[in-house]
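Single chain ahead, by itself, as structure tokens, in the form predicted on its own.
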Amino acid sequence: MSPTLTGKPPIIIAHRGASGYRPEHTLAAYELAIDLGADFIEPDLVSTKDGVLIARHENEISETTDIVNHREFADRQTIKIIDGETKKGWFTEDFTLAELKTLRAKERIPEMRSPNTRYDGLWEIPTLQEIIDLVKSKSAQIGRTIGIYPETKHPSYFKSLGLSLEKPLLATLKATGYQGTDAPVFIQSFEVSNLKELSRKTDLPLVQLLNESGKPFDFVASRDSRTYADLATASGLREISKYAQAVGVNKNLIFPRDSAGKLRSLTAGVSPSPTFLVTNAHAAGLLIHAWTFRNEDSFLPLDFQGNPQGEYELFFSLGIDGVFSDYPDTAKQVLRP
């Protein structure tokens, strides 16, 4: 097994909480994730109309809340262009926190996770502050420090509305004692410019997210020709290391899949082999965290359907520094049997 960058065991990042077992981005999902052994919990952050950071997968909330049942908000359904994509629905930036607190969360993918629908309607949309309060309370209760791994969602879009995500995020983290390079925090983004801005304002660890296709939206807006693939090269990773401490990568960038969904051999006639992404990230001094690990066959490569543990074992063998998982108990079971 290859070593991690620091020589420490990989961290388990609960992707939107224990979202395999509870509706994502609820305090219940985060608390369960901690109970199942997660080292970090991951809230995606968007803004309310009154500038409060809340946890939702997207700022369009019809898939993750019961807003369609709230007739008092029917007239706020609208169409917007978010990062170049046309979306219809209800958007967090059109509601105050007080209004959003009248909604209840629901399972985002009920067709795949029908057991989670039993919890529909039970829990509110949590604020960043409420998440931090939970983490601190649970850390004290169990005697183990739990970290937070917030993502700034659509930062250029929210900045264009005068609803910066970065300013309230840093203010909240500072006010709650998260300071310094060793603080149990990672701030992540798919965009580049906001991470560079953050690097000038904080010494908290920053994470550049890399997808297997496309490019950061701020590159689209600025007509920068570079793509995520360019950022994932050895030279691109060295550039990232100037403003970030880690990369969070789509796991297909480490082990590509073929058209049938099987892990692809990078050399003809040879069993599946990884790219050099982990090696190159470590050479640039970057931690590398891979996403997203899920137990359902519909998400697994053909090689590991029915055996999600095997997928973890394969990736851990490469020396990756962390995994984003919807099922943190499975990750923990493999990492620390």
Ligand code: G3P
Contents of the next structure:
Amino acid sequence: MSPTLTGKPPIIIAHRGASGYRPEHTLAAYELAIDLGADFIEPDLVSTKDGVLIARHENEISETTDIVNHREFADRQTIKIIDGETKKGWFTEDFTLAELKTLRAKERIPEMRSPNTRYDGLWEIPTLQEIIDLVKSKSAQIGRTIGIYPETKHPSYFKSLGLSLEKPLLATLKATGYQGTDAPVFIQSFEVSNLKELSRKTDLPLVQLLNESGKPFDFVASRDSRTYADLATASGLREISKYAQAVGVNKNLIFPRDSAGKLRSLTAGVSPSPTFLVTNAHAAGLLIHAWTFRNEDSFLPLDFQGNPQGEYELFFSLGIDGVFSDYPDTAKQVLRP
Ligand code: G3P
Ligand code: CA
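Write the structure block of the form predicted in complex with this ligand for the protein whose form predicted on its own appears above.
Following is the full complex, with the preceding chain placed first.
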């Protein structure tokens, strides 16, 4: 068993809330995650037309809300290019908060998580402020500090609209008392330039997200040739450590899978083989948090079908500092049985 960077136990980050059990990014999903043992809850943040930060994984909201049933908004369906991808639907930046509050959340993957559809239509899209209010009241109620782990979604895109995410994010965090390097908050981004900008404006912990392929969209826009694979090298991680305190990585960057979905083995008969990412991140002084841990077999590697606990055990054995999980209770069962 390898140690974490600080020697403290890994943290459990509820990925979009307890999204295995409730429609993601709802106050109910976050509250259940806290009740199930999460240390941090993770809101993905986008902006409304009037500049309010709300929790959605995408700014296009037809997959996770009932907007298609709102005839009054039918004429706002449109096609946009977001970070190079063409999307058709309804976009948060075209609606005021008051309008978005008339919508209700729904389960993203009903075919896989059908029990969660019983909650469709019940809950609003929450604002960042409402999420912080929930975290503070739950922390006081249970006597345990719950952190928040907000992600800036499409930061360059929102900046181009004059709806910068960073300014209201920092203002809200400051107004609600989050300050200093030890504050229970991590601000994450798949882009680089907004994290660098944030590092000049705040000493709150920052997290560079790394995916298993592709490159940060701000690098696409600026024609920077570097990819996520470049950022995940030992030298790339040292560069990241100049502006961030952690990396949040696709777990396949730690244990790559083969084309069949089995964890890759570099030595015949010996399984599975990790990369040096955890070692290199720690050597650069960076915490490393991995995503996304889910219980369903269709998400699990072949090695751990029916055994999500085994997957956590494998990753924790490397000394990772935290996991993003849709099922914080399963992570807790392994970490704090
Ligand atoms: O933010 C890291 C983790 O949440 C994975 O990304 O796409 O689910 O927001 P995503
Ligand atoms: Ca996220």
